[in-house]
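For reference, the chain that follows is the form predicted alone, supplied as C-alpha cells.
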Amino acid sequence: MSEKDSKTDRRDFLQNSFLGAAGAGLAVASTTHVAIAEEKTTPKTDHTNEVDVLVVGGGTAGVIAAIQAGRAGAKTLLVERGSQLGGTTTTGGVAFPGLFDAWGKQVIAGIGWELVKESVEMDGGDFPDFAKVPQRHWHNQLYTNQFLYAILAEEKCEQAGVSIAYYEFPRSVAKTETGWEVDCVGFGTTRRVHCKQIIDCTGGAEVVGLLGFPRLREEERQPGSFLFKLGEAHAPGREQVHRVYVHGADSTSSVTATEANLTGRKTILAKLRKEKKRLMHLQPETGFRESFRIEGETIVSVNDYTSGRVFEDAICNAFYPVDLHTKQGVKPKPLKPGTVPTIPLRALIPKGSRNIIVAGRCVSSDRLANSGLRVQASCMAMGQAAGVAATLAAQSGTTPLEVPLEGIHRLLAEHGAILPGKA
C-alpha cells in the first residue's frame, strides 16, 4: 500500500468513526485547526536569552513587570514555572481583584487596570461605581473571568514583545560585569540567560533566597484556600466559588506545595461525598496567601500602614483592609476613612543587592502590613513600577535603586500609572 493511499484510508476510518458515533446519538465537538509557528523533528533543548529584563514568576505582579518592561524598551523574557499567566487570578481561582479605588476614587491604574478592565468588558460584565465608597470593601472587587484573563495576559505580552518561557524556574543564579547570568531548567529544556535586571515576581523571593539574601516568614502561616463547586455549574466573570482552608498551607518547596494540593483535594472530595453533589469546578491548585517576604531597604509596618504614611520615594498606592486569615476565619480590619498607604521603592530592593528588584506580595513588610499589601491590586501597581526601574536601569546602566525618582514616576504615567498622591 502506498503512503498516500494509507493516509486516505486513515481519514476515511477517522470520518466513518465520527459519522458512527452521532449516529449512535454522541455529539462530536467541532475542532479548530491550529499550527505552532515552527515544527521541528528533533525539538532543541539547549537555549540561550541575552536579554535586558528577566521577570521570574508571571503571577499577578510579574505578568505586569514583563508587559511594563516590554512596552517600555527593554528586550524582556518573562519565566514561569506553571502553564499559564495570572497566578492568584487564574491558577489561584481568585477572579476577583482588588481593590483599584479608595474612598470615592481611583487610586491604582495603568497596565493591571487595563487587563482586568479589558478582560471584564470583553466578557459583557458588569463595573462597580468607584464614586461611591461601599458598605464593605469587596462590594468594588470585579468579578473576572480567569480564562480569559490569562489568555489576553499572553496578548498582551507578545505586543510588547516580551518573550515567555511556561514550565521553567531558575536553578542558579550567579553575578556577571553586566548583571546575572541565570541557569533555568524546566522538563527537556535547559536555559541560560544573561540579563541585566531580574525582577523577582515568585511571591516567596525564591530568586532572592537563592542569592543568599535575608528573608523574612513567621513559623505560623495563613491558611490556603483551594477554590471549587459543588451543584450548579459555575459562572466566570459573574460570580465567586466555594472555597475550604487549608491550614499549614506552605508554597516555599515543590514538596509543600504538594501536600498543600493533596490535602485540599482529599477535603474536597470529602465534602463531595457528604453533600452528594456534582463537582462542578475545580482549581488545579491551592492559593496561597503567604510565604517568604524580603527583607528590603526599609520595612513598611503596619503603623506606615495604617496611617497612609507617603513615604519620600514611595512608587505606588494601595488599599485593602488589614486582612489576616486565621484557623478562627479573618475579620478585616478597615482603614480610617481618607487613608491610602504608598509603597516605597525601598521596600522593593532587597537589601544590600544591586541589579534586583522584588514585586507583589514577598515586599518587605512586617506580617500585619502584609496581610493587607498583599492583594491583586497593590501588586500589579508593584509590578509596573518594578518593571519602570528594572528598564530604567538596564538602560542606564545603573540599579533601580539609583535610577532618579522623578524618571520613575514620569514613565510611570506615561503608561498610565497612578502616582502616590495624585490619585
Given for the second form:
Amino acid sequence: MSEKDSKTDRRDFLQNSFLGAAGAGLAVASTTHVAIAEEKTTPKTDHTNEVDVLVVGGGTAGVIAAIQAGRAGAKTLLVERGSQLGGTTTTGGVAFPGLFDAWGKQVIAGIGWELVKESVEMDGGDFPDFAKVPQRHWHNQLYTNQFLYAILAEEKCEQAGVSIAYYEFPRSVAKTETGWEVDCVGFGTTRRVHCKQIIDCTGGAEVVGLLGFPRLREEERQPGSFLFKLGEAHAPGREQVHRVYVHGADSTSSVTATEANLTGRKTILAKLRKEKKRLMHLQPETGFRESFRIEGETIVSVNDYTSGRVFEDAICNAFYPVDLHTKQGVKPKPLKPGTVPTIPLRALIPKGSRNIIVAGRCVSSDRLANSGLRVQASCMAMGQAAGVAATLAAQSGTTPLEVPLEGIHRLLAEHGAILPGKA
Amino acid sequence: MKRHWVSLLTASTFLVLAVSGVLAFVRPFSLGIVGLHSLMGFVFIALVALHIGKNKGHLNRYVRRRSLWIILLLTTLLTVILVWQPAPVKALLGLSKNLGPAVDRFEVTEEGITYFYHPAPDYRLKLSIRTGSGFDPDNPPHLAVWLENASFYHIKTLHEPEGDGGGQLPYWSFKRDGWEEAKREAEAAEQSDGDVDAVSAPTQNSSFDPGDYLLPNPESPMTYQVMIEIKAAAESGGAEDAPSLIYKVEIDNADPYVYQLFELVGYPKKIEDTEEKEEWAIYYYDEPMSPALELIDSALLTIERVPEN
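Rather than the form predicted alone that you just supplied, could I have the structure of the form predicted in complex with the partner chain?
Let's see the whole complex now, leading with the same chain.
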C-alpha cells in the first residue's frame, strides 16, 4: 500500500468510525474498500486523422456538406455529438423537411433532395405536387421516415467515403500552417484531427465560438419544440406528431440543452397525466430553433430576404415565410408571389476568418431573416454549397471566400443543385 | 268593431310603424326593432283593410276626385325612386346606422365593382375591384366572391354569378357545394340527435354563421380569406376552355389591416386521381393562358372597425 493510500485509509477509518457512532448501517457501507485509479493529467489522444475537410455536426446541413465534400474527392471526417445523423430531421423529429419548392417550381434540389426523395420513395410515401398551390406553406413539406432517413444518410456518407465519428465534439481548435488542429473528445475517446478546412454545422456555430469569432444571439430565443404522440400509434413518414413549446430552449451548451429537455419532458408528462392517454412516441431531444448566428462577411437582412435579393455571390436559393415563433405562437408572414430569396457565400463565412465555413441555421442573418432561412431545405442547400466551397478551397490551397464563384456553381450544378436564378 | 275603434287602431299602429322605421334607420341593426316594424306592418295592413271596409262610402267619394289619382301617381313615383336608389337616395341610406347582417350591397359601375358587407355594426368590409382593359361592362364577366374560414371551407358567398356561373366558375361551385353538403349533413345530424347546437353554435369549426369567423375573438384569433373567381364571358372573348382565375386575400380577424390588395393565386384544375368525389385545386399560373388576366386591374379590400361610440 502506498503512503497516500495508507493516509487515506486512516482518514476514512476515522470518518467512518464517527459515522458509525451515528448509525451502524452507514458505517458498514462506508468501510467497503474502493481502489482509487491513478488520474491521468494529460488525456492520451487515441485517434488521429489527417483529412481535407472536417465537418462538425451531422445534422440537417452537416450530412449534406459531408456527402458533398466526399463525393467531390475530399478526404472527409464527420464528427457528430449524438448517435445518429440527421439532427433536427431525425433526433429532433421534424421529419417533414421543406421547402424545396416555390411558386410552382422546385428551387432547391441536389444531395438534400436526393436523400429526402430516396427515403420517401423507399418508404412508399407521397410527394406533394409542386405545381399545385398549397393552402398552407407547410403542405409542401415532405413526410419522411426519420429512422430510414438516418440510415440512408449513413449509407450515403459511407458511399462517399466519409468517416463518421459519433459521440464526439471539438474541445479545442488551433490554427496550423496548413489549416487546423482540432482536438475532439467523446466518452472514452479523444481524437486529434488535422484538416485543411472546417465546415461548422453545429447549428449554433460552436466551432466558430471556440475560435473566438463574433457571433450574434438574441436575449430571448424562439421556443423549441418537443415532439411526441399521445393516444394513437405514430406512423413515421405519414404524419406530423404532437408538440409542446419549450420556451427559452437554448442549444448553446450541454447544460442549457439539458434544461430544455428536462422542461420539455416534464411538460409532456403533465399533459399525459391530464389527458390520461398512452405515450406512443417521444423524440430523444428538443428541436431547437435558435441559438447563435455567426457575424459573417455579410449579414442577410429581412429586407434582402423578403425582397428576394439575388446576391452577386449567391450560392443557393431559400424559401419559407418569415416565421418567428414567440410565446404567443407563430404568425408566418408569407413572401410575395414570385419571391425566392437567395443566400450569399459571404453569409457562410465568419467575418475575418480563413479556412472555415458554416452551414445551417447559424447563417449570418438578422433575426427575422433567420426565422425563414433556418428551415431544412435551405439548410441542406447551404450544406451542399459549403461542402463544395470547402472542398475546392482544400484542393486549391486557398480559403472558401477566395474560391472562384464559377467553380462553386459548376461543381454544385454537377451534383444536382439548383443555382440561384436558374430554377 | 265600431268604426272609430278601427280608425284609432289604424292610427296607433301607423305611429308604431313610423317610429320603428325611423329607429331602424338611425340605430344599429336590431332584430327587435326590425321585427317590430315588419310584424306591425302585417297588423297595419289588416287594419287598413278593415278601415276600407268600414269607410266605403267616404272612399267612393275620393275615387271620383282627380286628386286621388295624382296622389297615387306621386306615391308610385316615390316608390320607384326608392327601389331604384339613385345616388342621392344611396347617400341618404348611407347615413343609416343600421349596418347589421341585413346590409350586403353589391354595385357595378363603369370603373369597377364594389361590394359592401357589414357583419356587425362596428365591422365594415368593402371590396373594390378596379376593372382591367379586358372588362366589358356590356358583357360582364362571370364573377364569384366568397369567404373561406381558416380551414379553407366556404362560409359565405358574397357575390354569386348570374345563373350560377353556368359551370364557368368551377372552383367556387366546388367550394360552395361542399359547404352546402356539410350544412345538410349537420342539419340531418341535428334532426337525428335533437342537438340544436350542432348546427348553430358559434364554435370556430362547426358554425355556419360567417360572423363567427369574421368577427374577432380575442381568446382565439384566426384568419379567414376573401376569394374571387373570375372568367370572361363568352360574348367578350372568354373561350370555353380557358381557365378562370383565382385571387385571394387573407385576413387576421383579430388584427386586420385596413387595406389589403388581392393577389393572383392561380387557376382551378380538377384533381385527376380522386376516385370518389370531384375535387378541384388551385394550380400556379405561369403562362399567359387566360384572357381573365385582363379583367381585373387590382382588387382592394378595406376593413374598417368603427368604435362602438
